[in-house]
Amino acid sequence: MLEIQGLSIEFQDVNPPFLAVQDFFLSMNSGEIVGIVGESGSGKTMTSLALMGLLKRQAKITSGSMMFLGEDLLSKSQKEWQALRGKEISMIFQEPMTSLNPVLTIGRQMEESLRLHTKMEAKERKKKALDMMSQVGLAQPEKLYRCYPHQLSGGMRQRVMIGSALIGNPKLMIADEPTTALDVTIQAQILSLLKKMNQEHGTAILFISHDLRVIQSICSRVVVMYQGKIVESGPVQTVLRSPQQAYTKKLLSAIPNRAYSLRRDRKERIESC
């Protein structure tokens, strides 16, 4: 389904130019969940933005190819990218509070992909949005439909992002650190939800994280990145049990004994809407 060969991305607004991603390779099959892991600045998010056609103007792809469903992504115009995003490839961003529009209702934002890529009438779009809210575990969808992002907890906002990414039935979903800001309970729920959506819809997921434990819980294969390069890749269990590179061993040694994080998210609830 996806084949990336020798992808390199360079920032050309600095002197000398900065190579953010160098000679990146990745292949994915339909319905597969593959992880990219690495610390901040390793190039994992830059790679995902290239896949979405969302690189900043100063970031240039200097070499390589990206093939998706047999089509050359690098040859697409902006209009063609707009037709692809949300319909065939979607993305869950790291922080839903900054990704969701604060002045638009949850219902309107959930329906965005349907307005752009289908000819559904308003009544049909609303029904689809309410159904998707229920699928991603959001209670009281009719009430939630009229709410705004600030009236939801962090876990609920992340579910809205997942539902918005899935509502157009994309072939590939990119999840960029989707559980980082959540506490252990909500984090586990979101990971379980992603696996459920993958199994029920057959959506392939490219899961990006700095946490090998999270990668282990959801992915079948993993790519480890450091300073823009792939340093190790393979089946998750093989990489975790027998890491070959010093950097991978460093990531493994950094995993705390206590599960995940002590950060606490608010209980999932709807504030006054």
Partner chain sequence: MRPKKGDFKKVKKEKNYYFISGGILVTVVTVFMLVGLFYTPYDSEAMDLSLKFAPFTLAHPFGCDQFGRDVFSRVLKGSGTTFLVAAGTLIIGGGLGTLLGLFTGYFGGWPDEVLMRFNDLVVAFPNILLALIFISILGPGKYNVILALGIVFIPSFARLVRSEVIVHRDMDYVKSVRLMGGSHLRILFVHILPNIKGTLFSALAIGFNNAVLSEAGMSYLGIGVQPPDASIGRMMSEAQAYIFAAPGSVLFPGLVMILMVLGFGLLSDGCSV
Given for the second form:
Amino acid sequence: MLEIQGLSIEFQDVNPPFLAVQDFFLSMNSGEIVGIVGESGSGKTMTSLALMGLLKRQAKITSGSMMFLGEDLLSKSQKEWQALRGKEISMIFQEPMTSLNPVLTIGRQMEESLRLHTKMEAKERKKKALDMMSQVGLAQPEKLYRCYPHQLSGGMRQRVMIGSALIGNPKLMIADEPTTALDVTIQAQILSLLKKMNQEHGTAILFISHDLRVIQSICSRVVVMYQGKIVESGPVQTVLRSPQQAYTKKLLSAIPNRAYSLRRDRKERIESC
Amino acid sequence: MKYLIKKFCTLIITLFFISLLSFLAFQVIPGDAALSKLGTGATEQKREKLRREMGLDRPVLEQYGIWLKNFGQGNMGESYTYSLPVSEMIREKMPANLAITAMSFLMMLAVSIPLGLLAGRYAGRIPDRILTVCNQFVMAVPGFFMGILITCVFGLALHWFTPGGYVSYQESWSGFFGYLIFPSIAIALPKCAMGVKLLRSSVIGELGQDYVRTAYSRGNSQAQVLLSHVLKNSLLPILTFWALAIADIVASSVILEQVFTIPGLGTLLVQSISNRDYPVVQAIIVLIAGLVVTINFLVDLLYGIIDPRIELRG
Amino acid sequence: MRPKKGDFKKVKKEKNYYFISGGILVTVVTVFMLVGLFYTPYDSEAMDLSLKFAPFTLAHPFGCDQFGRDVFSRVLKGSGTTFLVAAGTLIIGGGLGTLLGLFTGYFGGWPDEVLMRFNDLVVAFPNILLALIFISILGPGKYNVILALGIVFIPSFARLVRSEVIVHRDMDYVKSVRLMGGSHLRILFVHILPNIKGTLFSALAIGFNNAVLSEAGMSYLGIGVQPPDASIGRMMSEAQAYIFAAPGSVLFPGLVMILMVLGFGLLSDGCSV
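Alternate state requested, the form predicted together with its partner chain (shown: the form predicted alone):
Whole complex next, starting from this chain.
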């Protein structure tokens, strides 16, 4: 479904040009959950923004190709991008506090994709929005429909974000650190919600995180990035159980109390002290 | 609701103090109202009699009470100079000022919102650069000088209107507005410049917010993001400026009247100040201050309507 | 997204550019005004009907007005008066306002409460109207204009300084001076005042502009500065009728004012970094 080959992104407003992403490869099948993991500044967010066509003007894609549903994303015009965003590809972000517009009602934001991409009547839109709101676990959707973001908790807002991203039934949803800003218990709820939505709607999810534990619990495959480059990729279990690359090992050892910690790892740590 | 009641109480209290201050301010003036009214030729008995009639022999606070009551009933006293009821004089002069204020304000909105959005959207690029430079210059031109320039260009050179040829609304509405549009432009221009400057920086701030990215990710076009997401948010901090701008516009209209020789409240005010015709001065000032406070109240209400977060805070 | 170096530099450079161009303009205009206080090439009131509406010449660079008076001398003289009025206004309004703001902001309590309520009230009146009330009580004339405008300007300065002082009052550096035994006065004038000088200078520059504009407006109305004192505002109202015969006597006073307001405006923008 999605095929990224040799993607490179460069910031051209600094001298010398700064290479944010270099030679990135990724392929995804429909309904799959794939993770990208790396520390902040490793280029994972850049990659996801490129997938949405939302790169800043200063950032240019210098080489590579992105194919989505057999279409070349790089040759898309602004208009074609607009038709794609929210309909075929949607995105949720790290900060549920600020990612919703403070002066628009939850309902208005929930059904925005429908408003933009379908010719549905207002009533029908509302019905779908209410339905989606209960699907993402928001109680009393009728009441919430008229609420504003500041009246909701962080977890509820992220549910709203997920609902509004899925309401147009996209083939792919990019989740950029969707749980980072949340409490641990809420994190787990959101993760299981994402898994549930993935199974029910068949939406593929590109899950971006710096947290290996989160990635492990939700993804089937993972790509590890470091300084704009892929250092390792493969099925989650393989990569995490027997990391081939030094960086991946380091990332793994940075997790405290992890359940899958291996004795070999511990030995290494002691030796390096 | 709590917010609304609180704001309303503030309005009432402010109005009360404005009236009290305006009343007391003219009590401390040396000189005798009866004397000003009758002139120095009158006898002591006549003056004494008038003083009693005017209630000047009563305690100050009682006088204030009477004055306030009369004022509330639309009786603003009598002009010393013309011996006419002040309310009548004001009613006759007021439409010109109201028309100028309304037109200037609407022009300011009509110009500064689109230009501010444009400048904010294209910040740092050519349209924005041009606007910024123009703004700095326009803001530096004093209102009455702008009026003189407009008189020269549109009146004396282009003959679009006859300077000094004010038409009262009783004669012709189109002539009335046709003449007043020029002072309105003179007042609105500097306000537009200021409005564009403020809205520009507000839009730039809002465009960097996360919800803008979300809006794009749902498939909004640039225009849709700007109009249905950014605009409402970026207008919030501008509302206060608008309220202040109205006060300024009213004040400017007082000066611009002189430039365009319009017989409005300003002319009356200036005349009355020169003639020491205090009832007129007092009434005009209370009216204008009352108008400004009421507008501020309305802006507060508007905040409550467009900013959903305010209800909780208040 | 990581910040790029270039961004910050650019902003700072632009601000400095405001400050420099504003500074140059202000210096030129201020010198012009100061000269006007003490020296004019001709007597600004000397009439010479043979020079009525004289064009621009080397001897009379701005031409002559309807009474054959030298416009250049009159602009100089008028600028001098304007400068005097504006400076006086700032000394009264800015000085008293700053003191009031410092003390009420720092000590709080009922004086602060009273001041703030009073402030709310005064804000309801446009500056020039308030000044007109005072003038109608005091009578017109140069010193009364200074007094009226000065009083009118007090609340805005008091409010600005107060809000700044409140921010600094609770900062750690103030607490540590307190612990070292510094007196309240010392804290206010040696520690807090220097810290808010940027905002204060910016406000003073804007205040100067407002004072000049208000004075010009009042004199234009004929209830500001009275003869024999020259005033830019009155000059313009007198010369307005003869704008085609003697454009100089309207345009040049206007130009001086524009340059000055422009200069102080730029300076204020440059100060408020």
